[in-house]
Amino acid sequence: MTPLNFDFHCHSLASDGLLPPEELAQRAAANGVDLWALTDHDTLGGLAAGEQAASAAGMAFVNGVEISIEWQGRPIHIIGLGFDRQHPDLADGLETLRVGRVERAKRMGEALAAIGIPGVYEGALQFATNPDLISRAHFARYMVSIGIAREVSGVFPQYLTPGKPGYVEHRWPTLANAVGWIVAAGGVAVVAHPGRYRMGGGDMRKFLGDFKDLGGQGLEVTCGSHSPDHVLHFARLARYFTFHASRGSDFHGPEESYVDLGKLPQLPVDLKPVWRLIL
């Protein structure tokens, strides 16, 4: 029996993706996706359009969001799936988070101006369909457009990661905040792309233990930025913590993504796919 082709991690113009939700749905369906979630950063603004387009394309749809948090000073992303998008706890929490994003972006612009690159905040806004969701990706796109780097991927290690001149520390919501909002809204909390976090084995197990204790149920095992070794490692951790496993491309657009929608390797066959908690 062919496994269900589900992709539970991608981004639209509602946050830092390059395509509108309608085009993402069409692309996912054309790539053979059976079950799709739109997981924009810190906003639910694209979900209605995404759901309508998925239905028109004959594809099942799941509400999603990717929430920016911090744990022990580390930036982490938590995906929420299958929630009630009208629930006030989640909506209010995300609104507070977006206000903080704008304040951080202004400070990033000031930091870059201080090293001789003025006007980056204003320039980045030209690349942000939703100014409340301005992000480092929008900064990077603008900086490429003015010749600071050839590609978006080249901007981050030089300017926008911890210790670099355009990176600004920010107090994100806590792990308890994000998991609490998702669970209150009837959803499933999943750790996004765990292979991208700079944690040793002990810290990762402590983090995943905290996540489970707070009500988290899923771990993204197969994702666009994960190597085959990552998949094997996080499959073992999913088994250890009895997490359901998620799968997501983290697709942002044709020019900026590790892999296309729905084109990921399948999950290891013994893992419980996270969609079983939702459908």
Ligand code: AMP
The other form holds:
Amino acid sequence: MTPLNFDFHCHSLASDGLLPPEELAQRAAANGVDLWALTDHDTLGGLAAGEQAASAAGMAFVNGVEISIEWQGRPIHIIGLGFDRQHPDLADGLETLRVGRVERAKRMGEALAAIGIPGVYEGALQFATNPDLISRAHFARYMVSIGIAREVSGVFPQYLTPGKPGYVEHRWPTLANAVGWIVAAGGVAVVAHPGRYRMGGGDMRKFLGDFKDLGGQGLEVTCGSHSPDHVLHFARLARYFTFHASRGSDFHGPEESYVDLGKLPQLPVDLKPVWRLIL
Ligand code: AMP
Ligand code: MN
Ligand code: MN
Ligand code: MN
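Having seen the form predicted on its own, could you now give me the structure of the form predicted in complex with the named molecule?
Following is the full complex, with the preceding chain placed first.
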């Protein structure tokens, strides 16, 4: 039997993606996705439109979100899937998180002004379709528009990553916060793109153990930013911790993503796909 083509990771204009939820749904369906989740950063604002458009395209839909947290001082992303989007614990937690993002963005603007690039916070806001959710991606797009670099991917390593002038320290929610909100709302918590965190093996096992102890159930094994070696490595960790495996393109838009919706390898066949916990 052919495995389902599920894609449980992507972003719309509600956060830092480049397409509205409706266009993402149509694109996913056209690419052969059977089961789709919209996982905007720290907001549920695109889900109603995503669900409607998925239904119109004849594709099954799952509520999703990608929550920014820190664990032992490291920024990490936790995906929530299949939750009740009205649940107050999750909605209120994300609301507080977004207020923190605005405050962080203002400090980023001040830090860039201090090196002679003024007005970047205000400029970035113009790239944020949803003014309630501002991310470094909006900063990068604005900085490209004023000629600081040719591409978004050129802005990050020079200005927006740790140690660079536009990067500011920020307190994100904890792992316990994010997993707690997701579980309270009846959802499944999944570690996003584990290959992106520069963690040694010991730290990764400690992190995944903490995540599991808190009620986390899933690990993104196949995703847009994983090499074939990452897939093998995190498949082993999923087996070891008995996590269900997720698969997600992390699509942001046609110009900014290497992998299109649904266009990524299938999971290693012995892993339990995370959709089994949701459908
Ligand atoms: P934030 O959540 O505000 O810290 O912004 C992180 C977002 O910036 C990610 O979700 C990506 O969309 C984008 N991003 C991070 N690093 C890079 C990079 N090296 N190149 C392009 N986009 C990036
Ligand atoms: Mn993003
Ligand atoms: Mn992420
Ligand atoms: Mn993402």
